[in-house]
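Shown here is one chain on its own, the form predicted alone, set out as structure tokens.
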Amino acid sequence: MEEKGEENGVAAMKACYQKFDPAAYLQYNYTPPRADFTRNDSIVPWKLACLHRAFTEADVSGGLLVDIGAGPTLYQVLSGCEVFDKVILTDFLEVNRQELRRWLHNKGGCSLDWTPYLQHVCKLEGRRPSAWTEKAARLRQVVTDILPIDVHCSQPLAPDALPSGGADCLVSCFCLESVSPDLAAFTKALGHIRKLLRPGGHLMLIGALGESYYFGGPGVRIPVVPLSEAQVCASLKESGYTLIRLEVYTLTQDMRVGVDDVTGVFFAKARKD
């Protein structure tokens, strides 16, 4: 009976996402004030700094980085694409995969200009902001695929999607808590994606704290598992990860722009046991 309820909860979440609007979502979350690169206390610069530090630490290396549930965004692999030779982007929704392909194939029509993001990460790396064109070319070169994924499946990707040894690193941002009906499903999804990772490989996880909903488009209210720091740590441990570091950002009042009820954001760096 419990399993049936879980299936129904997951099915309801998937139904919510059929109305997801990538352009609106990007406008809500990836423009100022949340993406104000002149401010150190803006959410997006904080996330980019966490990712930059994690991807440039000596223990993170290998050939393959996989982004779990990329949505319509690219910021989460801008540092990682310099460390790994191959990047695979994944998402459940075809509309998001189309958005990513438009940028990747450089044909125009993208819903967001990623240039300020590329410039900012270049600055974090000690390069001139004008080097953003080189970073964009690097990202387009190393992204080899954009694949469908379902984190609620025991095998989230097609069987032949990854090398038999698994990925060297996973990055996942605002995905698992946003597609899970409850904490148990969130924890189970963490375990599912762990199967994609080689032993000793790393997970970079960013997510919302205290969030019960967000808008995925005009009038498209999507429920979220409201996580605490303790729950994030417990779920990682239960799913077979060793937590290396947890960092937390608390939203200032002007970052609460009415598109969700998030109170904070966490960044976790963990390793597969």
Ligand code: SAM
The other form holds:
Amino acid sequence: MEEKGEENGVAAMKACYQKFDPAAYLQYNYTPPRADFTRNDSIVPWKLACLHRAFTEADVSGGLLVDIGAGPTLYQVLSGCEVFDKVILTDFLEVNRQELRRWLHNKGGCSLDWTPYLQHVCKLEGRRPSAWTEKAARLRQVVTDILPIDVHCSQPLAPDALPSGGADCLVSCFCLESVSPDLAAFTKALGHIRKLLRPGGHLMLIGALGESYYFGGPGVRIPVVPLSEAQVCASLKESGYTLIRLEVYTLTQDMRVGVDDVTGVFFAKARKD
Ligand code: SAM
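Mind pulling up the form predicted together with the ligand next to the form predicted alone we just looked at?
Once more the chain from above appears, this time first in line as the rest of the complex follows.
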């Protein structure tokens, strides 16, 4: 009986995503004020700084980085692509995978210009802003696949998608809490993606705090599991990760732009035990 309820909850979430609009989502979340590179208190520069720091620490290494639920965005792999020789992007929706392919194949028609993002991460890395073209080329070179994924499956990717040892590192941003019907499903999904990671590998998890919904397009209201910091820590522990660091950002009033009710953002760096 409980299992049936769980299945229904997950199915209802999947149905919500059928109307997800990548271009609108990018517009809502990845343009100013949320992506204002002249301000350190803007959400996107905060996220990029967390990722830059985490990916330049000596304990993070290996050959393969996998992004879980990439959506139509690339910001989350701009630091990691310098450390790992191979990056695999994944998402549940074909419309998002298409958006990513448009950028990677450099054929135009992208819904967002990633140039300021590339420039900003170059700056964080101490490179001249004009090095952004090299970073773009590096990213296009190391992304080898864009694959379908379902974090609610005990095996989220196709059986032979990854080498048998698993990935060296996972990055996942705003995915698990915004695709899960409740905290139990969120924790379970953390356990599912853990299977994709080699022992000792890292998980870089970014997500929303205190969020109950967001708009994935005009009128596309998607429910979210409202998480607290303590719940994030407990779920990570319960799913077999050791938390290395948790950082928290609190939204300023002007970042509350009416596209969700998020109050904060967390960044967790964790390791698979
Ligand atoms: N990572 C991006 C970001 O940082 O903005 C996108 C996050 S968006 C809020 C949530 C993403 O989860 C969407 O791209 C959606 O297609 C994806 N998604 C929906 N259901 C999923 C599932 N069952 N398994 C994995 N990803 C899913």
